[in-house]
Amino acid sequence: MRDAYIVQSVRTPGCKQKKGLFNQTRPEELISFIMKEAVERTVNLKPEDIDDVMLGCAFPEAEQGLNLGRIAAKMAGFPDEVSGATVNRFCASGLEAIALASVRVSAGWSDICVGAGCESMTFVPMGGNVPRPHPEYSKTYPEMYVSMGITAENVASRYKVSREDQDIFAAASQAKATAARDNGKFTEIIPTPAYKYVVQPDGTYKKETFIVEHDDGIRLSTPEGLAKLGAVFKVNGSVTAGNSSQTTDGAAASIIASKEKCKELGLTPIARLVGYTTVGCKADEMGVGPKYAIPKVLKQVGMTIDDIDIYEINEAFASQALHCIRELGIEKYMDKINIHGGAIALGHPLGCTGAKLTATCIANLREVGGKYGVVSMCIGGGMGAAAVFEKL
């Protein structure tokens, strides 16, 4: 197996879906940019030296159908010869699209892969336009088709996951993102062009276009706050939409190129996937995936939550990613976890998010002085996936 080595990892801004700035802005149109302004910014990288893309998509279907993956290689202005495959594994998918990646580099199949995630919640609504669950089946096993914030009411009944915590674990979120975004933290995003159609004197409407700088779903608050918003899951429940990730629009792109292509083009590696892996869970309480998955990664590559400088565990649900860290036994490294806030407080754009977490937790490595990474997320029909990289 070669050597594989990413070479760059950038996101665009994660916006609230329906509400928020890429409203208007098509799915495709985010990741073909993020895309090309990741071989743009990487020193002596060339569009046609891309061999593949693999683009990671919870819905890919409607305005994400058709292969994404190929259709923004086109879109993004690379040449015919650079193929594309679209991935699912739901909220994973951007993970595992980078994983896909950078397995290819080492296998020989690719000397340089793409690995991206792209999702539009606003175009494309959790759980598609058309959802179809088997008849027969979804009355057999009904947990397999729940509400995701259903699965989170259930962690928290299981686990005895207070409502108190969950508010106080959310405002943190909420005020670890707003320092993070007022202090320029946020190195990994990319300015990114979205678009608006404003109705003209003639009843035509014109495309225009403006620029989105943050994640504009980050709200200061607190616990206090967050107190007095009402379940809406659970008829006396603690789940609310204030200590749950907010649905966003996002796209975010990883090149990963050989040892090998590095030398020849003079490309400088970042960081490399040091392991990878997926694990099953109860789809009830599919929340819990993270306290599998992250151990299970990191017997694979040697290692103990000890050796770990950042956690990116998607914050889901504030109930879930609380469990998950007890469990794990890292409340001691709340230091080191999500350290300049989760998805509660920036969104957790399906099949972008493992893209996206890939390259915040590079950037929060470098900004730590950090050498190894861990990227976590639960995945909806109970699953856990978890992957350790390496800063270079």
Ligand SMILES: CC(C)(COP(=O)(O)OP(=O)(O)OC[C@H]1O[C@@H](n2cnc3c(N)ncnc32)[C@H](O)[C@@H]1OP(=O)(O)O)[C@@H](O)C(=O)NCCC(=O)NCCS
Given for the second form:
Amino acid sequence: MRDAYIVQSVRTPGCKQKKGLFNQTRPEELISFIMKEAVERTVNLKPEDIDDVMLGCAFPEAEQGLNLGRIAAKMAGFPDEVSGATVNRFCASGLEAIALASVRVSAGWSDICVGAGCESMTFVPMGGNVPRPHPEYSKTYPEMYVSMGITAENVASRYKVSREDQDIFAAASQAKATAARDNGKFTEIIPTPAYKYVVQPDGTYKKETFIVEHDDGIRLSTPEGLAKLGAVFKVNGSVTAGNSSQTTDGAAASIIASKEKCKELGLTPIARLVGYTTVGCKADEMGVGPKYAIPKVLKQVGMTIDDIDIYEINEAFASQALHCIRELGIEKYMDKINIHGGAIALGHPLGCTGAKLTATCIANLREVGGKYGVVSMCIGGGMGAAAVFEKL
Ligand SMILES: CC(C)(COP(=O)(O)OP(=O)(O)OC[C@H]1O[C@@H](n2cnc3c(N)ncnc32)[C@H](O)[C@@H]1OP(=O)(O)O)[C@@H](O)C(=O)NCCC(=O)NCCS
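The structure above corresponds to the form predicted on its own; please provide the structure of the form predicted together with the ligand.
Then the entire complex follows, led off by the chain already shown.
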């Protein structure tokens, strides 16, 4: 197997579903913009050097349907020869895409490959536009189709994660994100053009373009304030709009090149994927996924929790993130986990999240002078995924 190096990793801001700044900007625009920028910001790289695009998307239909991987490549201005595929592993789609891009390069199938993720939850809601569970199987095993919020309630009640602890965790995510935004720490974000249609005095609509620089869901909160919110998924439950991940629109892209191509073109490696794994778990408590996936990937690469400098553990819900952190024995490393907040504050654009967290992980490793980072998330249907990255 050849060495595969990440030479670029960037993301758009994440903006709230429907209420946010990308609510009229189509997903193809977000992903093609970030892929184009990823190439343009990589010294000595041209679009024609790319072989293939692996693009993660959790609900690849309607505006983000057909084969968004290929459409995005064309809209980014890449030549006809650049192929593209769309990859779906729900919330790990973006990470899966980066892993596939890396493995393509390692295997010698591609010399340079984009690994990316995109989701507009505004244009395509979670569950898709027309959900069609299998009529008999959904009665035999309804857990496969259960709402993600209910899985979060199950984790909270089965593993005794209190409402108070969920709200403390959520407030900390918001506080870290607020501080990071105010101090310019999100160096992986590329200011991204967006547009909206504004009604004119004569009743016609005019397309107005503007630039989005920050994640727009950050909302500084206190545990006391969050405690006032009602449970949204279950009567007398503990999972609220304040301690759940936000539903979000966004895109992210990494570029992976072989060692030989880096030398030939003069590309500078910034990181590499050391290992990647996925694992299944019970569907009705899918949030426990990272507690199995992280030890599995660490074993694969011969490391322990003590070797990791930065953890990016997706905050699908405070209940499951906190439970996994406790079970993994990394509560002592809270200063290394989601150092600039997580999906509770920054949003969770499903199929984009793995690609987004990779960009964040590499930026945060750079910031703290660390070497190894873990990106992990739970996945609907009952799975976990985890990757180890090395900053070069
Ligand atoms: C929980 C959920 C249903 C809430 O959706 P929503 O109602 O659109 O959420 P919002 O962020 O708009 O918040 C609704 C209200 O809650 C309150 N609220 C939310 N976050 C708050 C905070 N941090 N502080 C104070 N109030 C808050 C506000 O009153 C807010 O309304 P406002 O913005 O008009 O003031 C949605 O975020 C969700 O489904 N999250 C989970 C997504 C998921 O399952 N992903 C996959 C995981 S595997």
